[in-house]
Amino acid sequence: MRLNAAGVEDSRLDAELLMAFAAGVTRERLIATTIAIDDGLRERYARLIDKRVARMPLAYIVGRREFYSIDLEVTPEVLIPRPETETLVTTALTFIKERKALRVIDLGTGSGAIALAIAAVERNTQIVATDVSAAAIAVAARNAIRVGVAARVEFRRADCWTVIDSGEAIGRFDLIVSNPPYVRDAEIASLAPEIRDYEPRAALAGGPDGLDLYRRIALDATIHLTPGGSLMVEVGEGQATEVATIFRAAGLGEIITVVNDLAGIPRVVVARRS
């Protein structure tokens, strides 16, 4: 099999999904039923699996992922939800269910993934969700809409607390969620081919030592933080203790928690003011 000679992982998964796509149909269809495969079939999944041995990531050719039972649009303009980011989501809902009504922003949003995924299940959330990529912004606000919480969610671009849309200044917030990026820059060359080539490097090149956006963020975070609020960041792995300092360096240390991921990861740093 051509995915598989290629590297690709789960290369039969994919293939069927592959297929399923071209076909119009869902995998789980695909695998109960029969379908007819014509000439236009055959020519719409070999031009997929080109892509896929090209190790394009799977999102990107079906333009869609699945994160925290939502249905996401995904471009290469945004990085792709991972799981273990959904540690950051289901964190963040835990403290909003202690505090009901809540003001939030998203720093580096994406594609829209954490913010939307709050307001999907939290419906008293009002949502400010930012991005240095107008492009990504594009994308987050169309997922709004798809996922149907476009009323509670606001998009502005800014870079990290810096406004670049021309808009009022960013205000306090209850809780402030981000999934920065933290690839140290000299491993960026290491990363799977789907990662390296294909995801936006902004949106994964943390500087040296992969920390440069946490430190930006705690900067002035006591700034944009209410009483009794709250920061939560995802973390790469073997980075909560550094992310840790940082955020007392900061004045950001009354209480600092951090919550491990599905596979006992350190994935969520948690500053939380008194």
Ligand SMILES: C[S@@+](CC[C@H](N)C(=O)[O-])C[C@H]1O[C@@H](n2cnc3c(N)ncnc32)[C@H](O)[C@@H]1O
Given for the second form:
Amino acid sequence: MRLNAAGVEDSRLDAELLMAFAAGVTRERLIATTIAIDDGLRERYARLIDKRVARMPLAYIVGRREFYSIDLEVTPEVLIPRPETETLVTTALTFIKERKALRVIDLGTGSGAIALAIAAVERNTQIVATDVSAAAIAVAARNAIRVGVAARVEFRRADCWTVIDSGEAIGRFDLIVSNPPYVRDAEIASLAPEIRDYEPRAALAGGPDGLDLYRRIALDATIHLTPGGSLMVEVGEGQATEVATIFRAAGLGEIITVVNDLAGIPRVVVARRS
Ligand SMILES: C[S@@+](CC[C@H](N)C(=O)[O-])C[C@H]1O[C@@H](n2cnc3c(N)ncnc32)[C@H](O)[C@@H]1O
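Let me have the form predicted together with the named molecule next, following on from the form predicted alone.
Then the entire complex follows, led off by the chain already shown.
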């Protein structure tokens, strides 16, 4: 099979999903029923397989990905939302429920995954979602409409805390969430082709030690947090201790906790302001 030969993991599942996409049916329907394969379908399927053989991620080929039960458009301008990022959403939702956090900012929103998942559950929350990439903001704004939460999410183009969209400065929030780029620059070359060759570099590259953006976020976080507010970030494997150290050095050390993802990997670092 061509996908196997090209080194694609889960090649059978991908083949089924691509056939379903080409036929305009769900995978479940494809498996449960018999569909007529005509020349048009065969041709469409072959073109999709060509893309996957070239190691384009399935989500970019079909243009969508489900995240925290919301259906998101994804394009090569945005990171494909990862299952482990749902840990940050769950942690944020728990804080919002406990503290009645009303103002939330998502720094580096990409497809809008985190901001929109929160907005879809917490209907009293006002969310600001930022990204340095104008193309990502455009995708995220379409996703806000798609998910039905556009009235409660404001998009801002910003380089970390510095606005680029010439609006008001970024204000203060009860909760700051972020899944920043955290791959060490030197590691990018050894990533799987799906990531290395297709996902935006700005969504991956975190500087020489992968921690550049954590430092920048932490530096001004206290200015942007209301008293009792919280900063919570996703981290890469093995980065939790270093990120906690960065937070402490920035005066965010009062209470720091780490939350594991479903695989047991320390995934979210949470700092609280008194
Ligand atoms: C790892 S991706 C996360 C995307 C999305 N939040 C998610 O979890 O799927 C990081 C995002 O941060 C954005 N980004 C990178 N550097 C940034 C900066 N200096 N200021 C704001 N956003 C930045 C990238 O464009 C990218 O969309």
